[in-house]
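A lone chain, given as structure tokens: the form predicted on its own.
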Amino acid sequence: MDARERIETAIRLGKPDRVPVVPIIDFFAGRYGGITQHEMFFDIEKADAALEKTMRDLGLIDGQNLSYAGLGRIMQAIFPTPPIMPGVRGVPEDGQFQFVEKTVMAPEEYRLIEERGPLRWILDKMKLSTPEMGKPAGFLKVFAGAGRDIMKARRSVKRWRSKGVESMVAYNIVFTPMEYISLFMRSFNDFILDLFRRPEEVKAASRALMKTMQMQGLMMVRSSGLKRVFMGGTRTSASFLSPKQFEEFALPEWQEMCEFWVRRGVTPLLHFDSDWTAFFPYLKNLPRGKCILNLDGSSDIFKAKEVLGDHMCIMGDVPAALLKLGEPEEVEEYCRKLIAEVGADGGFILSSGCTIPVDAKPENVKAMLASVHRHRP
């Protein structure tokens, strides 16, 4: 099997010739490959060269999970509250990328999403954080730069595929409306209060945003040529919501969004940060054999295998702390356990628990990459 076949077999709950390894590796590879984090985000050719060196020294990967390489301008353009980017606005060139959470909408504005129209409303919010977008020339400049980088990223996807490395999602990043509003519009504390004080308004706003979220993702899928989407989930996890709240607010959105993609032959990669363990049974409502459950180390991945092993591909979950602070023998033993237990009858992709830390020990990363060749389910 080649890498693409190996990954697709696991997604469909089959058992490939070996477990594929597909980490989030860009932060680490940039540092290891001798470039700054700014260069990793804004110069995809340098980022790709850094990853080539990393694989040459530490071992091959079957694919990249979410790849940040070259996405700096794209991420500045698509989020209403632009993230902190290394080398931008006073941040050191080798500083760390970080989402910015702040309240940019008043609670009374929920009704405006539908009245004004979701896309126009989002653009209004983006102008607040990026004033130059309020002028036609500034708007065109921001999106023209992002558009050029999208084309570079698409060419990078093709280059990596020709080298036997599958890009899972590239820049195909999608959120459910609740995750989007919480992360980029209201902030966590305000949003949780809204669930109690304005539940029907939250639901109405989410319904109004759903199609816009889907269309944004569909444009990315068509542009990238990759029929997978990265769906980040954290604010609707068991770390933040009660089961009753999840059933009422979040589960219908996750079902609708996943079914939208599956009907179009697109695989949702559910990148679930925080603890989702208590909500695993709900995920049986999602299409069987059509989704990837990508865990970050906070959830119990072995419980996920017990509950969902016959329902969806499980991906994860070598913890960031282990890769940074552990020893190679500990990393290999954890990987061996994942391969033996979670990968026992297929449907498993080995990955880092979220991203490999920028300062992980190279010998630990090497142990993780080598484990899929040393151990079999």
The other form holds:
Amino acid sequence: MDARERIETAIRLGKPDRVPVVPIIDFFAGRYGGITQHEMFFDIEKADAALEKTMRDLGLIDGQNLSYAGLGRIMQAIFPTPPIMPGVRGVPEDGQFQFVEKTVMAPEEYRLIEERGPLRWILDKMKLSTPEMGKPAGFLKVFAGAGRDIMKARRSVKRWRSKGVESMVAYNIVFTPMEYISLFMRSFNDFILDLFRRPEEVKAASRALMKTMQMQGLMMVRSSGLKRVFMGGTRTSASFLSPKQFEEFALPEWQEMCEFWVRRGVTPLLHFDSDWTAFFPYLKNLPRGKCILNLDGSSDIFKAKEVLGDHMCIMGDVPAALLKLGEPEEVEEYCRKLIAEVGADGGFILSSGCTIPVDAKPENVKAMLASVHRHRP
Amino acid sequence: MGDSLAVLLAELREDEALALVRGSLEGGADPLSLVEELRQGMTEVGRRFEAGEYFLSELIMSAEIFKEAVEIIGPHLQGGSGADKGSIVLGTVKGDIHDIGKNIVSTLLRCEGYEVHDLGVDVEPAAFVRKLEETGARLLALSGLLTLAFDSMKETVAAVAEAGLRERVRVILGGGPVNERVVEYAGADAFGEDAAQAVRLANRYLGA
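Could the form predicted in complex with its partner chain be given as well, to go with the form predicted on its own?
Following is the full complex, with the preceding chain placed first.
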């Protein structure tokens, strides 16, 4: 089996020749490979060379989960509030990428999304947070830069595939409307209060945004040629919402979004940070054998196997803290347990819990990558 | 007669709770007793959270109502709100700007009656030390989501020790990846898995 077959077999709940290992590795690989985080985000050739060195020294991967390599300009074009980006606007070259929790939308604006049209409304917001986008030249510059990097990313996907490393999603990043509103528009706290104070407006805004979110994703899928999409879920998790709220607000969105992709033969990679354990039973409403549930170490992945093992491929979840503070033997033992228990009967992809941290111990990363060769389900 | 302020708060009936606060103040009610009722409401919210009836979103909403109510009552209070359970210095450590968890903990500690000095995000160790010296606080709560925060937490605890304050000051940690091992790495005293646990730790260490 090659890496791609191994991964696809696991996604369809089958049992590959061994468990595939598909971490989010580029923050770590950038530093390990001797480049700055800025270079990792803005120079995909350098980032790819850094990953090559990392694999040479520490072991091969079957694929890259989300890869941030070369995505700097693309993220600047699709994220309406700019994150803290290494080497941009005074952030140190080797600083840490982080989202900024900021309210850029007044509560009364929920109604505006439909009135103004979702795409125009999003562009209005982007112009406010990135003033240069307000001028045609600046606007063109941002999107031309992103376009160039999309071409480079496509070439990188092909290069890696020829070397036996599968890119899961490249830049195919999609949000459900409520995750998007909470992350980029209203900020976490205000969004939560909105669910109590103006539930119908939130739902209407979600309906208004859905199509735009899907179309943006579809454009990415078509241009990348990769039939998988990365969908981050945090703010609608069981860490924050009650089951009643999840049922009322978020589940219909997740269902609609996943069904949209599955109808088009695209696999949703549900990158679910924070604790989703209490919501696992709801995920049975998503299409069977067509989605990947990627957990970050906060959810109970063993419980996920119990509840969802026959329903969706499970991916995860070597915790960031373990990779930084643990010893190689502990990392190996944790991976062994994942492979034996979550990997039993297939349907499992070994990955990092969210990302391998930039300051992980190299010997721990090595132990993680080696574990899929040393242990069998 | 309608439901009490404590009940309205516990049931997250925002408009009714705020209307009752305003009405009571106009009717000459004792502002301190209103604050006390709000605290009882928050205690009930905490109980429901512990029992798994309420979730974090409800905790956030209740804290918001509490805050709004206290803002209305504030000008009527003479000699403070009776919040004298002690001072706490809190913030997200150097290099990290995640503040969702920190803000929730900060709000809940205030509701509980603590004087909270929230230094914000990306806080240098020296700034924590200065605030501890200035306020005489006996509890320092450090938050972080990134693994690099572990190093900043360690640095901060070392700076507290360096300033000769470690005897007096307990240090608690919070944030997604924080666990017992991070407590040990940073040289802190304990960590909270969730916001409610942070409040329990504060009560334990500050003797409430």
